[in-house]
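Heads up, the chain below is alone and in the form predicted on its own; it's given as structure tokens.
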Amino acid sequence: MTDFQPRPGQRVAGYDVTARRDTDYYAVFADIPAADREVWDRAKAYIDEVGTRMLDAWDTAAYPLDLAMRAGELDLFNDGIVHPDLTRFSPLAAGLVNMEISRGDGSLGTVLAVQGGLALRTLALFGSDEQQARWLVPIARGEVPASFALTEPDHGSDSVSLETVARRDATTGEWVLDGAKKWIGNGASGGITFVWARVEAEDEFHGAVRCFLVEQDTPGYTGTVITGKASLRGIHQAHIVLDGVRVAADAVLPGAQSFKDASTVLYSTRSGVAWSALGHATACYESALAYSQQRVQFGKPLAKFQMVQERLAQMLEELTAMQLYCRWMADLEERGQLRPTQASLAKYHNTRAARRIAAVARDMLGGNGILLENGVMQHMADIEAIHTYEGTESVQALLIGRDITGMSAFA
């Protein structure tokens, strides 16, 4: 764009419409800990280096795992999980980073997400001695892509219905693992999948929801990159299959014993989904106000016109009422006091919201809004996912509702 000459009938090459601005209207994040603020420069600093190749790799679909990885170089996967080998970051600051790197990327939220949320947390919480000081490390540096498989093709919302099966040979004393499983982030990535599969066993375990620690060079594990994605380009997601699959007896996680188990992880995570949509919908507000700015028609600003001002007043609403969700959320959680049907509610509001305010952002862009390099349609598209992972919309409304009524509309 440096050598762009204007012409009769285009005056700019192009819109600055992708910086940070740091909008935070009610001030909810000016009183954060010294100590919370430095994780998250070092999150914005991380989404500096990466940015540019990252939009490269959503728009072909590839999914660079040095930067991926790169996250935990920076000591950035701990997702405030609590374990002496592990960097201690508050619910504050673990969601400062989750904000931070989904405003800047949403295929790197979802590896956040991923590597630490769901695989780091799960080892943490439940493996051996002997797991966690052979993999915990190695996972939270990201030098072991990590993944967590508990999704089947045939069970998404009924995830506590699945049915890949654990089998102990009675001869070697190994497991033997059956099944399937679908949309797996770095489930095809050469590191180590945690696998969620039902028990048979003749034992107290049979019937019951287990974990098992499976290197994906294991005889039998394929996993398969998922193609043709319209959100989340930048992360490759696998389908997993598990034919006959071998592990050591000691492969099963000893602090994983039922589908409450995974359903812990599940509810630790939805509280960084919560942030995550939070930084989308930030990259689109701050994205529309900059091209409201700078976009010119009818011999003016789009900024001075009333219906614009309007739209980006209704977006700052939304945007700030997703800031108190989230701040209260990690002041909850600091005190012990987070439920899991709370972090359901931030979820379900958070991601809805984002939605709307991607909505408008993209409208006001106008064609523009559909360019990768003004970062509003690529938020828009990620924005779909991280609204159906980690229970759908209509599994949050259910579990909420279970609460507040005390009668479950489970089918």
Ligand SMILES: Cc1cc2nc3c(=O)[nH]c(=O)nc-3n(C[C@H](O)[C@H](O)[C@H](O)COP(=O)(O)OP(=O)(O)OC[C@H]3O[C@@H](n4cnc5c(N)ncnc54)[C@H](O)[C@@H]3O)c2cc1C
Contents of the next structure:
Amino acid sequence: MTDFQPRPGQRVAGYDVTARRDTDYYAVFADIPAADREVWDRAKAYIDEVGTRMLDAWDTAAYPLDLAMRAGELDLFNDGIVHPDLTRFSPLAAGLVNMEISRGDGSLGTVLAVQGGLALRTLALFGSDEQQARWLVPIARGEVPASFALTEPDHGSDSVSLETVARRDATTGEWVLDGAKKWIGNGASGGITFVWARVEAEDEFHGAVRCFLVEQDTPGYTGTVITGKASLRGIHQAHIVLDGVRVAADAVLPGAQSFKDASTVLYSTRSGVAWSALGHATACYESALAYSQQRVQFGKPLAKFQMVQERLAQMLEELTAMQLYCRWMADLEERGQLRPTQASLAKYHNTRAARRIAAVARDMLGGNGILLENGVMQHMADIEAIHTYEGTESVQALLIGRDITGMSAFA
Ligand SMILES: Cc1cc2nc3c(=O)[nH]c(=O)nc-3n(C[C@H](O)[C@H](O)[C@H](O)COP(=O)(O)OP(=O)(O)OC[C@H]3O[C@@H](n4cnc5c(N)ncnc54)[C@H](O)[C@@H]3O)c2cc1C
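Can you now output the form predicted together with the named molecule? The one shown was the form predicted on its own.
Below: every chain and molecule of the assembly, starting with the one above.
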């Protein structure tokens, strides 16, 4: 841009709309403890280090595993999980990491949700001492990509009805897994997969949903990268086929004994999605604000027009509400008082609000709003995935509705 020569019809070389502004109108994060701020700063440094290369990855639909796993080297995968072998993050620090990484790159935000939020948490909550000793730190450090396979091609919102089966071989004691899984982040990355399956056995667990640790190079395990995504293009999700996959008797996670245990993991990570939505929305709002201050039309910056100011005020109104949800949710969790449906309400509110903010920001950047280099379009596309995973908008509404009415409307 240094050799740019202004010409009639082009006065400026371009617009700087992606700089971080740390919008915090209500000082929601002004008083956070130094330890949490240090973790937040580490997440910012991570994004500053890898963000530009992730932009290329989104454009080309590549998955740079080294950039994704770098978060583990920086000890950013812990996601608030409490375990003696892991660095302790407060719920607030975990949320800020989710927010900051999604603010920078939604694909990396999803890696964090999968590697830390889902896979690491599953192992920390339900794994045996031996499983934890072997895999916990390598997953936390990003040395082994890990995935959480619950959803099936035929069972998304009703994953409680999953059909993947784990049969006990009466002779060897091994488990034999057959089934299919869809949308599994890191499911074809050469690491390990926590597979949720329905047990066929001659004991009290017959018919129960349990979780199995499967190394992805086990014969019969095939992970195929799902192509053609218009969201989260910088990371791969896999369609997994399990065809007579044999794992040892001790591959089952002893603490995972029913579908409720899978739900426990999902409840814990739902708050992370609310934070991710806040990160996306922050980026979109800040881009719209910066652009309106720089872009001149009708002889003055867009920001001088009343309608533009009103739109900015409306975006800030929603963004501040999202921040308050997140901060309060983290404080409740710190006190051990966060209920699952409170996390649902935050996810419900924040992903819906993020979609609205992104759509307005996209419009406020005019044609430049559809250019990947300006960020908003990518965030807008990435929000669509987080709006769906960890329970769709309608599923969250059903969970909240059941809680407030005492009546289930699921089926
Ligand atoms: C990018 C991405 C990453 C993912 N990563 C993982 C992962 O790592 N591991 C994993 O296990 N899963 C993963 N998922 C799966 C995700 O959890 C599911 O997509 C989600 O639960 C929704 O399921 P579905 O896509 O099958 O939609 P469906 O359940 O088929 O829903 C379709 C529509 O119907 C609505 N609907 C469904 N039931 C009802 C009802 N009772 N009443 C009213 N409306 C209803 C839904 O709200 C939705 O609008 C991922 C998904 C995506 C898109």
